[in-house]
Partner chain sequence: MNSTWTVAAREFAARKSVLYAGILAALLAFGAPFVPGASRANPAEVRAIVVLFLGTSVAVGSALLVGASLFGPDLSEKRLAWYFSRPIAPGALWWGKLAGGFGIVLLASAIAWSPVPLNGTSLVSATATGAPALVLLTLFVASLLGLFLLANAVSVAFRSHSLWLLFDVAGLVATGLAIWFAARILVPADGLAAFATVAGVLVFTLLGALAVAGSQQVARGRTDPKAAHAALSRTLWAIVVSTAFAAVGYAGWVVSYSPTDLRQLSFAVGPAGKWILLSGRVARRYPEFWGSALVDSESGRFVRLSTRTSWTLTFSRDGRRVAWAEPDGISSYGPLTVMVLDAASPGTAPWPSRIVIGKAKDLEMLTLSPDGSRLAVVAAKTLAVHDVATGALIGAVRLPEPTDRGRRIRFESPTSLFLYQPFAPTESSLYRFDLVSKKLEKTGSVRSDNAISGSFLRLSPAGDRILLASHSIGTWLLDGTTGGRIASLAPPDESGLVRSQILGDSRVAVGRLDEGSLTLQLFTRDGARESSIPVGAAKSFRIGGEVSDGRLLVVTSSRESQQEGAQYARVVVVDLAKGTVTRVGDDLAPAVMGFPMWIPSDLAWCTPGSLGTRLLRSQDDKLFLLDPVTLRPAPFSLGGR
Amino acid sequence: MRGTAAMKVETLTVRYGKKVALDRVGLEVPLGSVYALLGRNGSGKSSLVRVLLGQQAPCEGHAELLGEPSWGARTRLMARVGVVPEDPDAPPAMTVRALEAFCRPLYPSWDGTSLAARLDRFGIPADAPFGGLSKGQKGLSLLALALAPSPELLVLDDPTLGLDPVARKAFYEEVIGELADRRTTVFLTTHDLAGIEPIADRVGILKEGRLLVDEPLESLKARFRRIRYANEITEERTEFGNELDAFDAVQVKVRGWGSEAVVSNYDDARFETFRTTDGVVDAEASPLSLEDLFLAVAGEGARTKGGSR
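Answer block, the chain by itself, in the form predicted alone:
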């Protein structure tokens, strides 16, 4: 396989009539990584997944999957990719065993033993009709089928949506186990930010079709901070408003006790200068969870700069 990216898009644009679903988006998913694509409903996540999987041609730009064009090489590439859709679906009368018999000929590296072991761990009977399974069992069944051919790339489209805590825990444990065993590349869209935060290497955030963030989670969390402080009038300081000029503030709220800001260019030296600014009192900086960070970047009232890469 050429290069070091499992998935790659450049200046990707998708339109539906006059509506722009993706606006010149560019990103790379490194081999062996866990890439979490985040965005509110309607942000363009599903369109991006369809283009990457070769299910839809872009209006403009280029998409690659495992080093080859997604659109032109889809049939050959899908033997190396496992997919779990947002809505787990299969003919209701088919059993998981029948689904395996259908899928097995499509994948030269099919491992029926590992599939049986996963179904046993999940407590899913192979002879039960798919339509009689709970939503959690359906999702876990499709995960087991997606992992049976030992894929190089696993694509998960909001896979834990609607799952109960037990099924969600089992889902993530299985994905983590696969990463430990084979270092499979994982690309997923999700609203379950708490669940994905412990295992994501890299994060992308879409808002209204534009990619606002695309970087390693570790560096993202290092440069974002929530800063809280009180303001005081002094002899030298007679008005407020410019104390945050050294920061790129993506969100600012004025409280009764002072101000709260989320900044995207935090570092210790800059904060120390800010903390000693005349009139700034009791300043403190705290890290953000992935959910807090997402709300600051893509939520209502978020201030954004730049756009897709």
Second form
Amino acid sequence: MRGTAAMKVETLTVRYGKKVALDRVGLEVPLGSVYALLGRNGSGKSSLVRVLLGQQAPCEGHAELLGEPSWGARTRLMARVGVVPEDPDAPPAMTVRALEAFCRPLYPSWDGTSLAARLDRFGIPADAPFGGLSKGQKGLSLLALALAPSPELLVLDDPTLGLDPVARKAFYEEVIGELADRRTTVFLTTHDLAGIEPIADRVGILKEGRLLVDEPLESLKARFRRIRYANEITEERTEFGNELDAFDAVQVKVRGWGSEAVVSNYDDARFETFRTTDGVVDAEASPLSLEDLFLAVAGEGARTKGGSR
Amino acid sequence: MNSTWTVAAREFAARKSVLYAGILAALLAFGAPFVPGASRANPAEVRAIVVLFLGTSVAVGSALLVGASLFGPDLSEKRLAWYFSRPIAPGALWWGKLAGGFGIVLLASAIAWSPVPLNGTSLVSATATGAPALVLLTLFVASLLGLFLLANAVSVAFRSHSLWLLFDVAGLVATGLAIWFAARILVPADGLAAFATVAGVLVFTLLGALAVAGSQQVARGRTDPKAAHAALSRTLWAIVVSTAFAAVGYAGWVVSYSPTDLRQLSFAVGPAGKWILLSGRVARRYPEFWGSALVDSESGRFVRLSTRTSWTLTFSRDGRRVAWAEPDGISSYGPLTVMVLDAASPGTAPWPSRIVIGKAKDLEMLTLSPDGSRLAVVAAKTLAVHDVATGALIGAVRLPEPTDRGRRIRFESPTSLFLYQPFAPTESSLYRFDLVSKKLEKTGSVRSDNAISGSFLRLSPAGDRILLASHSIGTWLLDGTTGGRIASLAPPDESGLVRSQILGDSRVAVGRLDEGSLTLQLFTRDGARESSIPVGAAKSFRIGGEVSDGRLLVVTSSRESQQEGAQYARVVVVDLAKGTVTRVGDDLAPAVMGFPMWIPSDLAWCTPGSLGTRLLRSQDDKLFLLDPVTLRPAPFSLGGR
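Pass me the form predicted together with its partner chain as well; I've looked at the form predicted alone already.
Full assembly next; the chain just shown is listed first.
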């Protein structure tokens, strides 16, 4: 393996006719990290995953997995990568046992014991046809199959979509367990922001094919704040509108009691200066959850490009 | 290889239900003889017929269904990612699915056909063909594979909903056009075997291209339906269209032979003039292809003729004009156009006349008038005379029944023709067609105890005499107008010991072999014996033409006529006036051997001294021209040949 990146894409562009699905996207996922790629439906997440997994050729740019080109070395790479797709795509007529029998000879390091243990833990009947399993069971059995070859990289494409809370909890526990045991690199796309917030090291936010955010979750949360304040006309200040310039606001809403903004360039000293600005009263700053942050950056009211550093 | 078999096994297992169709078909076939109404027939035959229908249905149906669902549905429903998320090479995925899917089709077909061998009958007899079972089976499996791969390609193409479909249509049109061009080149040139080879190569290329294109569809398109369709189409049509156009190139090369490429030559010449028709196998062509070329023996200029219609060639008596029919299309039912070459004008190209024969298969013969200005056409039981320059119809008449091939036509004058119509079995009739009155008048007939084929009739150049020479009838000299027998010159001879030739002045030379010695008897135009000339020892002989007035070329061989190479022997010239025999050379033969039966013109033989009477050939196809004065053969080249 070359370098320290489990995944790397540069100036990746994917088009479908005139529609641009990915627009010169570049990102890097360090080895051993958990990277959460967020984005609304149609933002280009699945296209990025397909390109990363060597299932689709990009129009421009290139993608690497574990130091090798994902298109050219796909066959070799897939022996080291576990994949759980957005839609459970295993042949519906095959039982989980048949799926295992199909996969086992393909991987040099297949761990049938751990697979059996996981299926047992999930309560999935090995002889039931895959198509007859519940949505949660399908997701969990695909996760079990993906983990069986002890992959160096786990790619999860919105894996908890449609899962009930119990299945979702079991899913994340298994992922977290794998991380704790083997420090497997995880790349996942998801809408389940609450679920991944405790485990994600780094976050990317895609909007309309462009990567607005790509940084560690901690620094992201540190620089984003919700600021609430009221305006008061004084002798020296009769007009408002530029008082948030220093914060690089991504969302501003005017309420009856004053203004509410989500800013992407927060720090305490700057806020202290803002709080004492003439005409600004009752200013307070509060941290954002990942969901709030996502909504502020990728939601309808977002007005900036995410202010990535 | 491991992942290929893993995929193949999975594909096979996933389609097990196809086998039920085969089992059901087999059970129905077994039970068919017990169906009320069928019980009285031979049970083996009933089973064979039911299997033929159901077995074919299962084979074709499963090939189409499994082929169409091999990749198309998985691609459009985005289920192929399951395979591409595993360490399975694209090649392993394609060939594995192909092997598994087609394997189940073959097994289901075998089950459906199983009642035939179990029945005690063979597959071949059940399908009522004479082809060897292995060939039949191979073709059947290849056809199934073709359907299977085609179904996959069509399924992927239609499910991609992409504009590559237009590319497919363009590829299809281009291939169709190329095949049509190849057919248009080869079929009229009588290259049916070459065209069949082209068609076979194209079919197997299509089969291979579908397999290769399928692997490219998987390797380059992977999970993207449009990209998969693009890869499939690009590869498929690149192979198929380039092969199809290569086939056009091959077709063009096959027919672009020159006279020097012709082997195993046969010759025909006009009664006068310098043009020779060569026909022979074209060298370096596979499969075997025969061509014809009308060659100017002085300049080497040549015109290629299709062997399919070169038999229609007719020369004017002065050799200044040549005409033949050429097909307008590839169908043997299509029209023919009469082509004309003004042979005496240097550098002129053949030109299409306005004379068109409606259906190629109806044409029986063309005959140019002595000056080449008129053309008699016998087609569709009608004799029509046209003006060559304008194509105008001068006169036409329905020929009397029954009609038979082997007629002879002779222009008596610009406004009158003689028609010699052999009627099987015992009577031939002679008619005169008057172009002024447009009437066909019977002028006489020839009766015999045995059938008279038109090929036995030889007309004197003036038309006043007919030499009828047949092993079963003998050698008769007949009046050219009434057909009345003037003299019997030789009795029936089944052993080939008697041969005859009519001379330019209507006299007749009859050769007889008697105890290894050849004697030439000369008869006047009234059938009276004029002289007898001993030629020498021989076991077989042939009589050629007059190398000059009264000097007849004869080939004498020390071998029996049926022995190989007997026709290449000692060539002598017999001076009929002096009774002398002059040796010309050994191991030679007249290039224009015998009567040119396939050119049924009004002429019995070449004009004395003309090219055709003096042209000799050796066994290795070298040509020599006999000097009429010195009687020595000199090497002869056909212009640049």
